[in-house]
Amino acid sequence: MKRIGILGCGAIGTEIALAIDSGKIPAKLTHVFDYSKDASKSLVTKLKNKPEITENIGLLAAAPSDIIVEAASQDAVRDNALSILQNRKDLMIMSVGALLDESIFDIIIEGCKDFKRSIYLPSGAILGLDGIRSVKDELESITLVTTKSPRSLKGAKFFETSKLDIENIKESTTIFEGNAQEAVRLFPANINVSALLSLAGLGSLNTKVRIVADPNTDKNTHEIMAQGKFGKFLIKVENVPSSSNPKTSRLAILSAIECLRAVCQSDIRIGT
């Protein structure tokens, strides 16, 4: 049975911990860490089988576990991914936007090779990544349109320099158009799906992203349009936001649970 450590005890980390505790993921949760000790303590109180709360990320990386699940932030990935790999741990990354920094990506890839470890990237709040990967060599264009309520987008770095008042948007409004690299920098907690599309397909500079704020929606909607020599496909996903964090889609949490379950269990694997 694999031993799991969790970095980040928010909505995603808590749900993964509960899935392990219930037996849905056949593993043992051994250690957790969050920059907020209150968040760590809150998570542990919800569990029948109590993991150890570590005092810092270094102790989490060095603890006797097999896989660390990052559910904290892009900064947590940038600052700690290599250390986790060096400590001979596999790593599941939720804050995938960090990997669009080429220097970070290269360091992590080399770390995987040097220390013979694996990185896992769940599909998150979108569908179709197996299709994107399959047609990668014939892909000519890919666009992601993400629509969320202003409440879900509030607090993004984008608004630090934008004159747009997110509180006073009254109708569906496009607030950003650019590439995936720009999108994950300006909306680090909202648009990790664009990073996944980039890594599966044409790269961050060639993946087009449009972000729409719609005060009349209660869903997080992602529309993917891909075209190339293979033909084309359109995928639309309407996600219910997590009840504990509107920035996170419920599907992203379920995807993380299923990814970890597959890693921890030897059985039939469905899909590419």
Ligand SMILES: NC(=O)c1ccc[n+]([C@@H]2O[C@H](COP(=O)([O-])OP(=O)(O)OC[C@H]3O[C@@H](n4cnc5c(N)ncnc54)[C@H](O)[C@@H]3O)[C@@H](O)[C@H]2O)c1
Given for the second form:
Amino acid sequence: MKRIGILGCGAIGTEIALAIDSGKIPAKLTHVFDYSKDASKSLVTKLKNKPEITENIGLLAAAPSDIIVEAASQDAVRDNALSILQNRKDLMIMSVGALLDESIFDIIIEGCKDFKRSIYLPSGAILGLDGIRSVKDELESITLVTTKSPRSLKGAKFFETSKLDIENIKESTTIFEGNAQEAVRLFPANINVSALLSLAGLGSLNTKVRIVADPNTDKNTHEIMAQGKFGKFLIKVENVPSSSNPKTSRLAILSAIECLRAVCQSDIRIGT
Ligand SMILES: NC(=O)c1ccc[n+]([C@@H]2O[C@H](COP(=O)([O-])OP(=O)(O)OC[C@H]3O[C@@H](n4cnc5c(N)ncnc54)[C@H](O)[C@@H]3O)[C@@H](O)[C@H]2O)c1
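Now show me the form predicted in complex with this ligand, since the one above was the form predicted on its own.
Let us now look at the entire complex, which starts with that chain.
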């Protein structure tokens, strides 16, 4: 049975831990770490089989486990991905936006090769990455339009410099248009899906992203348009936000659980 460590004990980390505890993911949760001690303790109290809370991230990276699940932040990926690989552990990354920093991406790819380890990136809050990967040599454009309620966008770095007052948006408003690399920098906790599309397809500078704040929606909606010699995809996903974190969609949590389950279980693999 694979031994799992979790980095980040918030909405996603907690649900993954519960899925392991209930046997849905056939694995053993051995260690958890969060820089909020309260978050780690609160996660552990929810479990029948209690993992160890490590004192720091270095101890999590070095602990005897097979896979570390990152469900924390882009900074956590930047600061720790290489040392996790160096410690001979596979890594599942949720804060995928970190990989659009080319220097980080290169270091991590080299780490995978040097230490013969794998990185898993769940499909997160969207569908269609299988198709995008299949047609990547024929792709001409990818556009992502993400619509969220102001509540789901609040706190993003973008608002530190923007004159826009997110509390006072009264109608559906485009608040950002740019490429995926800019989007994940300004909205690090909101638009990881643009990083997934970029990594699967054309690259971060060529994925066009539009972010819409809509006070009349309670969903996180992603519309993806991809076209090229192969034809065209139009994908629309209307996600219910997680009850514990409105920035994170319920589908992102379910997709992380399914990704880890597939990695931990000898099984038929369905889909590309
Ligand atoms: N790939 C996707 O489609 C997708 C979808 C949703 C969320 N995400 C990303 O996954 C990550 C987790 O999401 P969540 O909803 O569970 O967030 P959350 O805010 O509910 O939980 C994150 C937890 O990680 C901890 N944390 C943050 N940085 C840390 C660090 N450097 N070291 C240790 N602990 C740290 C926080 O204290 C918090 O408890 C976020 O970065 C989010 O943007 C990705």
